[in-house]
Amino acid sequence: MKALILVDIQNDFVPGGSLAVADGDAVIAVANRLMPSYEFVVATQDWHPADHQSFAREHDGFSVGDVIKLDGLDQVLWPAHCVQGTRGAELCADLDRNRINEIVRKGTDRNIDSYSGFFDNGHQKETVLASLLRKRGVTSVDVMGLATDYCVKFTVLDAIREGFATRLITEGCRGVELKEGDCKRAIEEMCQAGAKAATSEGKTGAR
């Protein structure tokens, strides 16, 4: 069976929320469109404590886009964003929540940030998604949502190393782009591990 994994299409990663990534919300009628086509759907949803680590107020002298060492691991520093019970962490208004069959949330310790919906950014505790997926009997897995070059990219990656035949659906990804580029570099190592780039058609591409 395959899956369609929604990444954190979440109001605070759309226009208007407080990390926003350029057009987000476009990715939501890709996933309506997509969503009737599986017999499983699985959302995730960034899931913070008000003072997770990974926000910059909680680092005086840094700013957002910063990198520190958190936990050991490289973290940049971003805006707080979808804080547990918070508009901000809601999955879209738009998204056709009536046909996600899962929702599994990531990010709930306050001292490591979780990118992934597999794992957490050291790959120390992991979340249900994997049991959850082959528990119904899923043996490969499609994957869009926000944003491209993070927490899609990981998921990726790690749904690729827990064995699941993966495609990314390219047209259903944004990305943050810090930095020029970062988007083509995460698609570039997304393929490069295994993962297959296409449209919803099917067609090999890349955004």
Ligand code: VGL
Given for the second form:
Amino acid sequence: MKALILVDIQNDFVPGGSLAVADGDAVIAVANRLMPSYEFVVATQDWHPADHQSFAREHDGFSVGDVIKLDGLDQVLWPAHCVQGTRGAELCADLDRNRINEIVRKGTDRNIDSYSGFFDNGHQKETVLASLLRKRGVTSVDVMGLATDYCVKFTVLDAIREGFATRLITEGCRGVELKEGDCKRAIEEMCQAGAKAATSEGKTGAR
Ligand code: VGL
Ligand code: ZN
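Based on the form predicted alone presented above, generate the structure block for the form predicted in complex with this ligand.
Then the entire complex follows, led off by the chain already shown.
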């Protein structure tokens, strides 16, 4: 049984949001088109406390894009985004919510970031995602959403580690691209780890 994982399709990650991904809203139509062909659809939701330590404003003298050590891990500093209960944290309104079976929240611990829908960045705490999938008898997952080079990438890498046959729906992804080539490298890394890259039509391609 196959599931679709929609990664962080939230207001703050689309144009107009605080951590807007270029053309990020283009993934909404792809999600809406694909959802009816899956028996199980899970959406992840980045869900940070207002003082989350991935926010640049929490660190005097540092700016967005700087990298600091947070509890021993490299942490990119972001603009405040997806703060619990704010409009920016809501799933995009145009996303067909009725088709989403479960929502998995992540990034709730102020001291550690969580790009993956499965684990925090230190791989210490697990979310309910893997157990939700297993309970439903899911053995393969298709993954798409925002952003290619962060949350999609780490969700895909963990899905593979967790033993799911994993496909990346490239046309349904857009990236942050802090550095030019980040998205291309992320897709290569996912494929190297065992993901199959495919558009919904089954063609392979990168974007
Ligand atoms: C994301 C940066 C910070 C993402 C989330 O959804 O890719 N990126 N938080
Ligand atoms: Zn975040």
